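Given as structure tokens, the chain that follows is alone and in the form predicted alone.
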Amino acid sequence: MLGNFTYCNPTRLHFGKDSLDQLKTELANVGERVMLVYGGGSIKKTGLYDKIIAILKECGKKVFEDAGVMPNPTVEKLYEGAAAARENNVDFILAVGGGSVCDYSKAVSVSAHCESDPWEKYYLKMEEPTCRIIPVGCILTMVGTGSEMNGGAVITNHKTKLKIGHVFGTEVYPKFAVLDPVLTFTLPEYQMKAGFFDIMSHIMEQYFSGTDDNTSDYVMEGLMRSLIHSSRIAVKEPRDYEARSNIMWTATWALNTMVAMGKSTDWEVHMIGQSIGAYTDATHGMTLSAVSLAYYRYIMNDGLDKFARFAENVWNVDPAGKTKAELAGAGLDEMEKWMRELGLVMNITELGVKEEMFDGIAEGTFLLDGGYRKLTKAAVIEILRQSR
């Protein structure tokens, strides 16, 4: 039985070719002082930066830049950005980039006017903002995180070896997001593939929970089938618009909170992957691909019905002559073939993880209870061993 819930998503999306043309309309509804947030400067090489600056100037905005957002935004960068937003009395934050830039911008939005330490308040105590929140808008150049339509903001603290995500309420969601698949064409292949698995992982984290018959699971099966089909095309033809646009749309629906409604959800793969990221600074999607098979094989028997359904409905495994366990295992085998076909990272050694890190990674892994088995620290270490 589907659980009770209240659903709201206030983010307005502009999707498709030339959707950047809608930016002028959106900027008419924001204040004069805009902070432009972006990463390492690739948007300047592609010409996107010049286009956005021209639109901002045409709209009469005073622009303050916050560049250099790293793939795993650090707490030091958060402090820096929050101070700049506060000192410049910024009215609006415009994030241009992938999920890290969007996550970082949301974290800055709730930290600029926070009277206490935002790391402690939001990431250690998991409190909600009580201060003024600076509104955010996003222009995507990479897909995978779904950050353009949710309240998630992941920040890394290298000193304490913690990478933590806080999922804020709808008041922190981006006010709008521009999703033009063409803007993702210049993304390096490694990052593109990592994004593909991040999407898959988001869906699986929600799918592998609960035992009831609910609409969300049927929706997620369709999303996974679409992603598998389009990703196979995109790795061969990265500029195939149909494939890349379908993947972009799937990424948004994978984590805009809709399919999570009424479900307990798991998220343990993300907890392990984020802890690995705190130690290695590895690309997020690849930390997930490196541990997923070991994790799901570890818990498979605890959620056997769903894993058997996954094999049949997502991977088209023929159940004839197979026990339920054999069917479930065959589904994970098919997923492994697809992952290798895409060229994903398949073990944590490739990410720089060493056995002496296992205790610390396990210690930094948040142990949740929404999935089919609640892990222990010893279980996390065993999964890490199986992921080598």
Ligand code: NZQ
Second form
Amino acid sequence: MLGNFTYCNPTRLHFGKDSLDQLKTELANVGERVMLVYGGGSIKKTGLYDKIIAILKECGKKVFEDAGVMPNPTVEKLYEGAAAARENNVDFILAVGGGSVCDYSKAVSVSAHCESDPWEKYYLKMEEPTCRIIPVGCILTMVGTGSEMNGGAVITNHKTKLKIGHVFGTEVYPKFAVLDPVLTFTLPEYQMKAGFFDIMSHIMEQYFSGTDDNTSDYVMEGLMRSLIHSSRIAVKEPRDYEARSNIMWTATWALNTMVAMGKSTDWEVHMIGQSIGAYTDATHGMTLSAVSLAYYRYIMNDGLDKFARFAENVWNVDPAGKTKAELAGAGLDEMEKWMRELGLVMNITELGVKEEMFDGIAEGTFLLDGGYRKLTKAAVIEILRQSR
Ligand code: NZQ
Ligand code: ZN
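Moving on from the form predicted alone, kindly provide the form predicted in complex with the ligand as a structure.
What follows is the entire complex, opening with the chain shown before.
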């Protein structure tokens, strides 16, 4: 049964070609001192940086730059950015990049005026912000995480080998997000594909949980069908606007928290993927693709009805003459074919995972209880073995 909930998503979206034109209007509503956050330099190569600087100047903003946000942003970078935001007394943070830049900006926004160590407060103790929060806006250049319309902020601590996500409340969500699919055309193929599977994984994490009849499951089946269809077009023709714009919109839907309302969710694949990320610094979406089949085959019998429904409604598997288990298995086989067709990473060895890391990765995997089977540390190790 659909549970009770209160829902609010305060992020204003500007979607489509040339939606960057809306930035000027948005900037009119923010303070004068703006911290411009970006990654390793792709925005300079594509010319987006120059366009944004010109708009910021036109709007009379005093700009402070925080560059070099790495994929899987680190706690050291967070400390550095938080200090810079505080020292420069910035009024607003403008994130230009992918999930890493957007997540990092949200983390900085709650850390700049934090009275204690943000890693300890937000990531180890999972406390909520009690300080002044600097508002964030986002211009998205990489599709997948949903960070543009949620409160997620994932930070990696390489010293302690922990990659942890804090899902902050609506006060930390970006105030606005600019989503122009054309800005994602310059993505390297590997990143584009990793993003596709990240989207699929977000939907599956929320779909494979619960046994009730729930509207969100029907919505998610539609989102998965759209993603599968458009991703097949986009890998062949990355500049197909229709496919790329559909994928961008699906990504936002997949993790703007709407489909999770009133239902239970799993997230165990992400927990394993994040721990792999802490050990290898691998690309997020590929850490998920490398373990997903082993995980879902491991838990399939515990959620057989849903896996059978997935096979029929998402992958069009004909149920005639099949037992429920055969139908469920055939659905996962179809998913495997699609993953191979896309050219995703299908094993953890390719990501640099070695057997001697298994114990540590399992230790760093948070064991949640929303899925069809609660894992143990031994079960995580078994899934890692099957993902080699
Ligand atoms: O740093 P630059 O030079 O910009 O290059 C980036 C980066 O190397 C490049 N890139 C991005 N847009 C580009 C581009 N290159 C050319 N043209 C463009 N238009 O792509 C690389 C990857 O970018 P990144 O931001 O790291 O990727 P993604 O969006 O997948 O973000 C990954 C991070 O988000 C977290 C992940 O754990 C990871 O730390 N997640 C955040 C979530 C959330 N907020 O809810 C949920 C997700 O499950 C995920 O955990
Ligand atoms: Zn993800």
